[in-house]
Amino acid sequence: MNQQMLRETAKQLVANNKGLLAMDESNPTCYKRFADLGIPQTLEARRAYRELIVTTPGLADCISGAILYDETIHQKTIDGTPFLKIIMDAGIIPGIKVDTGAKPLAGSPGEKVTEGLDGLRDRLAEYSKLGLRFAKWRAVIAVGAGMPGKACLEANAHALARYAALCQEAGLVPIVEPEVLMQGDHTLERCRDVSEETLRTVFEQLYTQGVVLEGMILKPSMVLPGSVCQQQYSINEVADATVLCLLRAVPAAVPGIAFLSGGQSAEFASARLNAMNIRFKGRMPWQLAFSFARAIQQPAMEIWRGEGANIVRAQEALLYRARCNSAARRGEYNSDHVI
């Protein structure tokens, strides 16, 4: 393990008001989003959409790293240029999703544990040879009656920690993603409590497995009310609940926290990140960044709709949302334009 290299890569991923672009959707997830917009559900459509993303001019001005899917790292543009080459030539650090999905947790109805540890050491070695420099593993934590249970939290935290240790052994920075799901009617306060318990459990396991905290990135969900919660909360209330939770549970040694969007609209995700960086400026030991998928890509996909004539406008929309989130890191975002 080269600890210095891990530290430097982790810092680069959250430097210069940039963030991560999560373009690691599985094929079934990609097809679901295509189907909603009438886009053909084919291999070529997936390739064309990813080409649209990686060839967007100026993307590296706002994006430090791209989380890829295994299929994507082997794909090429229509003229035969590998996507990996385009990404690296632009100065964007390539990474890879390595978990194999969340499956039902035995003995815990309604809860899941993420799988993918079997054979992971060998897969990480191959990814490292290809030039990838970080990886991502997502755990999902549901909130509901009696959930999350201790078994769910500990199983997912243990898997995240073992994954992170294997990544660092292979020279890859682990993106540790414990997502507290928005589905449900829980309040902001309930989400805050669950988020804090989840993070404490995860970091206890990271310590146990010997993970170098300076060489990792945390990718949590924001503290949000459930999607069908009756009570409304302001942008500032969400920002305060989120950062105060993180201050209580995330060690200062972690260089950066890159939020997932978790089903938020593009505008809300940017506005809430912006509020955090305004209200807590100078009070946070780590960088607050973004690692968004739909909150950057969805407007572009809605414009593209599988039509070549729409590529330029779709790329402009993609770059605009990336710039919005870079502005949110500076505390300069507003819904009308980017400063």
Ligand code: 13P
Second form
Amino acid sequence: MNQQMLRETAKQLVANNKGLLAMDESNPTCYKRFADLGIPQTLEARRAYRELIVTTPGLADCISGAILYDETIHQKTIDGTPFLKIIMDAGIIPGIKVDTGAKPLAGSPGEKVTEGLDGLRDRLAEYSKLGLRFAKWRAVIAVGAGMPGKACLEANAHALARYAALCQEAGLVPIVEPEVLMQGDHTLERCRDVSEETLRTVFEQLYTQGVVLEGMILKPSMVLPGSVCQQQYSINEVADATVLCLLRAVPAAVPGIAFLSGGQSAEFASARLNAMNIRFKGRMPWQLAFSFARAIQQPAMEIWRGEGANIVRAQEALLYRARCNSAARRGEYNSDHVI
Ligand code: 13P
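Okay, that's the form predicted alone, but what's the structure of the form predicted in complex with 1,3-dihydroxyacetonephosphate?
Next comes the full complex, this chain leading.
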């Protein structure tokens, strides 16, 4: 393991107020989002959409790394240039989702465990040869009556840690993503408690498996009330609950924390990240960044709708959200004006 290289890559991914663009939706997820907008659910539509993203001019000014899907790393633009070449030439670090999805956890109704460890060493070796420099694995933790249970937390933390150790062995920086789901009527306080327990369980397993904390990135969910919670919370309350939870549970050796958006609106995701970076400026040991999919892509996808004539406007919308989030890292996001 080349620890120095891992540290450098991890640092680069969260440097200069940039963040990650997640464009690693599995085919079923991508199709679901296409179907909601009446976009054809075809291989060519997926290719065209990802071409739109990777060819957006200026993206590298605010995006440090792109998380790709296995299909995408082998695809090309309509004029035959590999997506990977376009990304690397732009100075964006390419990464890859390597889990194979969350499956029902036996004995724990309603809970899931993420799979994908079988054969992972060989896949990582292939990805490394192709020039990919980091990977991602997402675990999902549901909140509800009796959930999450110990079995779910421990199984997912164990898998995340084994994945992370394999990544580092292959020279890829692991993005460790334990997502506490927003679905439910739970309060902000309950999400904070579940998030803290989740993170403590994950870091215990990372320690047990010998993962070098300096060579990884944590990708957590923000601490949020459930999607149908009756109580409303301000942007500042969310920001405080999130950072205070992270300060308790995430070791200072981790170079960066890059949030997923998890179904929040693009505006909320930026505003909350902005509030965290303002309110805790100079008091956080790690860089606080973003690794959004929907909160960067959704407005662009809604404009595109599968039509070639909409590509330029969709790219402008994509770049705009990427710039908003870079501004949020500086504590300079303002939803009222164009940045
Ligand atoms: P969202 O930002 O849409 O939650 O996606 C991030 C991600 O990578 C999910 O694994």
